[in-house]
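Here you get one chain, nothing else, as structure tokens; it is the form predicted alone.
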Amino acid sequence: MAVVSTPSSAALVMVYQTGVGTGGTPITRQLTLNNIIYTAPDQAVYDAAYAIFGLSQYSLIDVFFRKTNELTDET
């Protein structure tokens, strides 16, 4: 059984901060932006999440590039 990953979509992930409950816990949300493109180099990735954010009162924590591959058997 040969396995094939062809890869299928990819998306920007942003988790930010927008305030502090109870016990100081930070509340966090986080923003899906879809059909990213695959190939984008990661530091461009990360540089557009940091410009997004930079236009926003929250403060950005941490920031995802998430990749989808579809898997296929090739036999």
Contents of the next structure:
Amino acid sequence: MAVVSTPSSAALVMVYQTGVGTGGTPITRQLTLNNIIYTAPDQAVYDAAYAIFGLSQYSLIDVFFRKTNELTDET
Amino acid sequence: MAITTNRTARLTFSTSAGNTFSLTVPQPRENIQLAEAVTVMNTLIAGGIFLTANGTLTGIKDIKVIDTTTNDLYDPPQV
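Mind pulling up the form predicted together with its partner chain next to the form predicted alone we just looked at?
Shown next: the complete complex, the earlier chain at its head.
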């Protein structure tokens, strides 16, 4: 059985802090933008995330470039 | 039961297929300037990382800051 991995889709996931909970733990939320080009340069994706949150009061904590591959059995 | 407010900025782009693509920024800064928003949108267009169902981002269509006030009149009784 030969499984082949094919690029399928990509998303930009931005984790931002909306406040501080009890005990000082940060309260976070996620903003996900689909329709990102799979082969987009990491730097461009990172820059886009920080550009977007440059307009927001919330601070960006983490940036994820989520790539999805489709696995198919080519036997 | 409480009155809550929510604030967003909606950045709307035109796409290569002649449609629009919107992106919502949560809780925009109070003193946000038009020039800043335009710069961000141009950065996103120049970055070329988006490929929507209606093509790539080609230009700025609209910029709105939206305030929503919600008056929650009813909460279910606690059991």
